[in-house]
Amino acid sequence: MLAQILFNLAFIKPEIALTMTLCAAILTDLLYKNRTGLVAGIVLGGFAAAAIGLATQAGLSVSVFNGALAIDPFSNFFKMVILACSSFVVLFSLGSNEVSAMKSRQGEYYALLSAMALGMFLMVSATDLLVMYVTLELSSLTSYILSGSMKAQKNSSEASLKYLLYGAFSSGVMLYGISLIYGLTGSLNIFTINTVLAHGGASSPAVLIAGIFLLVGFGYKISAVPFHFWTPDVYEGAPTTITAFLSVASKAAGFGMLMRAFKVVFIDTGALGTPGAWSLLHGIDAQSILIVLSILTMTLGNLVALWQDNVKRLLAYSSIAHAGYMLLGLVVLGNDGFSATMLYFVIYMFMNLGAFYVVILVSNNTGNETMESYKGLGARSPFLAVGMAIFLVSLTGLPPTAGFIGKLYIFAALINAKMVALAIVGVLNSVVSLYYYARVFRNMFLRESTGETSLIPISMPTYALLLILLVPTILLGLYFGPLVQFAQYSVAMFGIK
């Protein structure tokens, strides 16, 4: 027994590093009050240790803890995205006025960030439905606290309460779906469930209903319509650093878990087809459900964003729309679609975090996040304005930015799968998004400031951090081959039993 445990532990070094980071951050905060820089440094060091652990697992495909977790290139891909996003958010937090205002709670803030990263790591590796639920709860509970960490602001407490209520409802429905699947198949392991379903061991309508209940939990995590209601209020009320974290890392974990469950549980492994293409189990039309979800998600996200005057809330609805674009990759039922979604996630991380970082910097200077605060930004801080413009152009999906490549691969996968109409819907939604992003351009470059007119001071670390986000946003629009190959390799090595 001990030998088996030690054998399994050898394959979860990144998770062990994050667990130790969490403990070290809590102890440091208790022993050295008001040394938040030290706590942040420990968390960044823990993330570096986790990155080294991930590097040692390159190419591994193994199942551990009696099939509860899979350590494979697919999970490692998402872990890299989560780890990179977590590191950026810690660096953003060091220069955020909102985080500085927390005073004695800053140490807890950084510790909770590491706890949330740990939950997300486990989410993307989970191959057991109960483990998926528990790890989703670990990530969610910490995010409830972080979203309400600005106690002095009323909308922060409101955001935390709404997040908790919607999260509790979604996880309850998901747990009920898990219980139904267990009753129908006698197992919680997704590979065993697939085997039972493939041999007709359960009623298809009952499995579809249980699958929809499961999708409620996944949909809540990725902010898919109609499970998105918490997103705008939480994104607006939470500290902008946490909003950025939820918009990228939380989505990455949710998509990683959804993609693994979707491919393993509902795909007919015995069906013959072209290489890289899959067939759904007979009687389970999960593809149609995903098509409806993706269209609703990107359309509602873009249309409601048109009416927003708060840039942070605008980016929240934009984030919902981008979840819809990424869902398009799943409906293809093939390696091309999955790899296109994974490619999009890396690109989305840089451009979305960059946009939120500019929001943080502008908010530090003006004290608000409304459209009005961006008037004359091109004159007060040309670097910030140009940077924001590039990030928004990339989010729109225009060349020569990386966002164009991300959407190009998703739409190409749809066209190859003969889903041209769905690709057209995606393109039209991208056109709609250009309008509300253009409102920000207009305020930055064509409108004069009616209030603050002083230049926005930018330190060298801020310049460096913005450049780290800007360079990939442009470079990946011109040179993207290795990233595409990495995503395709990660999908090809997917599915360890």
Given for the second form:
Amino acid sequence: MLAQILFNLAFIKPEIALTMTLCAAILTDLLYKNRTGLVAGIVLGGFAAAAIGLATQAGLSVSVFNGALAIDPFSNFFKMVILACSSFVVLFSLGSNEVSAMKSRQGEYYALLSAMALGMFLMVSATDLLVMYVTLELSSLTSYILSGSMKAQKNSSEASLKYLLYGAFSSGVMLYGISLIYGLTGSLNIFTINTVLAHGGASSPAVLIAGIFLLVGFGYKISAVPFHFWTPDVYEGAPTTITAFLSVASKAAGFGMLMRAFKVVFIDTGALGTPGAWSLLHGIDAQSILIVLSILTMTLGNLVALWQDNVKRLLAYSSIAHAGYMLLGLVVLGNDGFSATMLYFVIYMFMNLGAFYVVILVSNNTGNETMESYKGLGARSPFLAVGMAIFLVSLTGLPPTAGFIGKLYIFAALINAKMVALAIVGVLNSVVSLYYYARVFRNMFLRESTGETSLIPISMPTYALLLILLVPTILLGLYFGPLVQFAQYSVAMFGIK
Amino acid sequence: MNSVQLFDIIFYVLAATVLASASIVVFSRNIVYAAFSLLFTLFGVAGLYVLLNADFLAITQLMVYVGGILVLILFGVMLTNKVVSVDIKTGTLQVVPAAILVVLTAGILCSIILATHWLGAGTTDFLVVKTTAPKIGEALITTHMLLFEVASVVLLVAIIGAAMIARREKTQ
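Switching forms now, from the form predicted on its own to the form predicted together with its partner chain, please provide the structure.
Expanding to the full complex; the earlier chain stays at the top.
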């Protein structure tokens, strides 16, 4: 047993690197007071080490720790997205006024970022419901703390408390669902659960209810309607760096976990079909539930975003809507749908992080995130305004930006699966989203600034970082072949043909 | 009286204690009453664990919840100035939709629980005493090794977070 555990350790190098980063960051912060740059450097170094660890695992497909984790191309793909996003957030934080106002708490802030990355790494690998639950708690717990890390701001504490209450409730419901599933199937391993369900070992109404309870936990993490109520308040109150982190990495982890659980638990492994398409076990209509969830999520997200006057809140509702589009890739029940969602995540990371980075830079200068403060931004800082415009065009999904390619693949997968009506709902939703993104354009370029009119100073590293986000947002809209191939390759999960 | 009847009687007595005291916790406007009735809820749950032959879980429940968390809550209540005399600000909103939802959920859950054949139901005999502690200990450091380690990171994060949020801001 010991030999086996030691052998398994070789497969979780990235996770070990992140755990050591957490410890090293805390110790450094204790030993050297007020050396924030050093702690941030250690965290970035740890992320680099984790990236090397990930690279050594490329192509592996194994199950480790008695079926607790699966190291496969699917989890590696999401881990790359999470790691890239975490590194960007650390870089954003170094230039954020909100973070530097935390003074002596910055060390813990950076240390917790690596703890959150660890939780999310384990989430996308988990193949056991209990591991899923504990790792979900690890990433949620760190998000509650990080959302409330601006103690001086009342909003931030409010966000943290609301997040905690919703999170505690959702994970409680999820845990109840897990206990029901254990009572029905006698196992927590998702592969065993699938086998038991396939042999009719469980009556379907109970499985359905347990599945819905599980979905409460997943839905809360990806902020799907109707489990989204925390999203706007938390996104508005949390430091913008954390908002950006939650909207991309946290969502990616939730989606990774949901996609694996959905596919592995409900797939009918015995059914014959065309390659790449799979069918669900008879008697459990998980597909219809996801269809309803995705329509509700994108429609509500887009419609409520129309009324927002705070750009952070606007982006919060827009991120809810994007979760809806990405759920569309799941309802296809095929590898092309899954790969479309995964492709969308890479693109969404660049454009959404970019939009939030502009919000951070503008609020560094103006001190707030209202729509008012974007008036005349085109004159005050052409670079920021044009950058923001490109990110928003991409979020809308217009060519020639990357956002168009992301949506194209999702809608194409839907049409191939003969779900044209659903694709039309998605397109109509994108049209609605154009309206509220256009309100930001109008304020930036067509309105005069009401207050300050001086130029916003931008440092060289900021330029560089913004360009690193801007170039892929445009480039992936023109040259996307390799990324699409990589996403299609990464659909492969351990244990499923 | 056979053991099955005895089991049922003990179960219903414990369940009633848990439900009654839990509703006092929720509905009481006085925080001291709420904290003290939580004691009975936690004891009742520990009793249910004993009934299900989960001895280790029962002892943990007593030590951690009754011995640790509850005492901490009581001290918190007593040491906090004026909290005893102040009514907690509670309000009830959306009574009708909430009631409909609760009744629906409870109805669905009860009917499903009764209709389903649960794995291993009725196989434990509570008169046969087996200790579970060695098994749990062994599983924690072999089968569930990873979970055990992840849980330790969760606790580390919780401690750091609590310190970070509770620490007094130094004014320079």
